[in-house]
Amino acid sequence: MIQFKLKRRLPYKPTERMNVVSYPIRDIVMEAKREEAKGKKMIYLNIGDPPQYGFKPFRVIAERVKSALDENCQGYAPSEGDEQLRKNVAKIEKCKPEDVFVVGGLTEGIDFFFHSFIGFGEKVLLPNPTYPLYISKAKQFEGDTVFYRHDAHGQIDVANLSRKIEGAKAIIIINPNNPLGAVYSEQNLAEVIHLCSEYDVPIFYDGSYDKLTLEGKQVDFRQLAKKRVPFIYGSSLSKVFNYPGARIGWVAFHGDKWADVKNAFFLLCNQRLSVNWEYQKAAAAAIVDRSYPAYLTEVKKNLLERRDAFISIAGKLPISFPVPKGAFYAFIKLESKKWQKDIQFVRAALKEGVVFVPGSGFGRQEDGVYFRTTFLPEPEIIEEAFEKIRKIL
């Protein structure tokens, strides 16, 4: 049985333990709500919540949830996940069903990964910028967070990574990247895989947005990495099926390194009991439904239209950002020297009625002041928001 690596030097006090827990994407909402309570209308561009902006979830999910309510799904589901969902995920992943675990959104899968694999002081490589949850989890489990850079084209800077990879316990790859909107090329990923293989560093691959490539080729990371490096592939219903409220995700283990970690996942799944069974049934149906490709084509068409409108609107202001080629975010640099701290700018934007996320929430940005926005809303809402902040730029 795996022994968890709880190598604490001294026990945390409860307040100290909570000091390392943060989630900037939602933390800023508390301040926004205070402005809203004063009667100010707020435009929330801080979170990637597609249904909030008119994107309808894949219809099969709701249909299957309704039928599951009439079936024998009233009790606990199996701890590690619904049998059919694990089988269907395994077909996509080209692995065995026992290599698949269903989690409460990929968020829980990330938590379980850090809990079961990262010990005190062990180096974890994160992209900069990165999704804030990875930073928070690394702190909670006392890992040594080391950031690798992107180059000017939004690709992983392999030369920079090569100087940092030695001794790493794991590397996190998010593709398309949140918050950058970058999509890594096949060559770029192949170079990273080669480096990880050379240094025996396993990969946690966050595929939350893997079907939302707006430009360029959608690369199958599984095929590239197969038999070359151990990796975990994670995804969910949240983004590529536009159903974040379902809280259904899954992780699939690839390679022969993971026996102890899979056992740990099983124990962690046992202690949380189970994930909502109706939505697991829905996920099992949705991920293999033949009408999904047509649905996805329409989603990407709408996203591309909104991204292009966003570029046209934001491009008129004294800001700069790489063109997002995937997902639905932009990571924006303020070109004006007016603002020295991102939180000051974000709070000024709140006073104008627009909610962004400070760039420092995604890692330390040493070359300027950044913020993240989503371009999910209709163009008229984006235009209204950026017109509001024009005066403070």
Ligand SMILES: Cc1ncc(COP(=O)(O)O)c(C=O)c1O
Second form
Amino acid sequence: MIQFKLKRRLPYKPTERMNVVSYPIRDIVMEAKREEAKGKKMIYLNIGDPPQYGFKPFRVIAERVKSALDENCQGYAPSEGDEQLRKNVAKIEKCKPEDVFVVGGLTEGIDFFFHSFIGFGEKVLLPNPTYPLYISKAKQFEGDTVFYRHDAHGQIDVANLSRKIEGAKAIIIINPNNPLGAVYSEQNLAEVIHLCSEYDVPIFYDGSYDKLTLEGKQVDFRQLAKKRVPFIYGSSLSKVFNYPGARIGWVAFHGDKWADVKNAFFLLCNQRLSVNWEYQKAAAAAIVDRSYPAYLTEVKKNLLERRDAFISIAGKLPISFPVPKGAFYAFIKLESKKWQKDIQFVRAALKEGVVFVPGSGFGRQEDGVYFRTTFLPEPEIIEEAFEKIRKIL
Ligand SMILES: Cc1ncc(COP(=O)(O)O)c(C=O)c1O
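How about the form predicted together with this ligand, since we already have the form predicted alone?
In what comes next, the whole complex appears, and the chain from above leads the way.
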């Protein structure tokens, strides 16, 4: 149930509720389309949409969707998810199928999590910078957003977190992190888990990019956290299978804290009936397919090449950013003092024909002006884009 603050219980227009809903990654597209309508060619670097930049989805998904079209799955799927998909996710998660819920992309899982777990004024710890949906959902469900920092090495700043954690209802961890591209080490995660267990704070772990570690070791968070702290692990077909249009994600509940929240998930799943069944069948096949590791190796090789090309192109400009060690974004700081506000810079870039996301969309940045880009496109496109913005930097 949405709980509105008392002052908002007065009659309000439904559209007024929208003042808390924002998604900077796409909101900027409206402005870009206006430029495009004037005849400007735009390069879209605002969104991490791999197929847009030539990354082919994992082959098994389309194949299985086609064969599923001939099966008896034109009706509504079970609300909580296709049975086989839940079983296969449970195998990977090492939990019970009943602990798995299939959602319309992890986006819906995040929405359901806030809806079912975060009440008015309850503290939610978010990384800074964070994926913008978490800020928007915390606002929508009237949680109290508190940001924790990263240290100079892109690790979770545990000392900073320990000053903020008391009384928190939940902590969000995104690893690899969007937008920073940070990948947390085993030791860093172990320290965070220890802190969370001391303060009895459950974790929502966003593993949207969990297989896309480009440098360093990929840590299995589930193994580290199991039995130490209650957590929810979420992922989807969008990034690690390069199929965001499938709109298939899942969340797995770990630990014994979640009975009420799982009930709430059931109700929320019932309310929206079901997720596309053919794509669930495809997901069930894809996530356990034997050819996936070879596919993933190829994807990571391409990503690494694009990241390195990006670093050498962007590295020549008066900007700075931590080297992305995972996912496919860079969170960039302007080194010149030309721009006071990120939105002014992003609008100037739009006029030049390049679409970025303002850094403040990922949380307030105290020490400068930031924007986020994806490095997914081919080097020639990145080159063209950064050449266009050179003169406004
Ligand atoms: C960190 C993170 N979490 C969740 C999502 C949502 O992804 P989807 O709903 O496509 O699974 C995204 C999408 O960009 C993301 O970057």
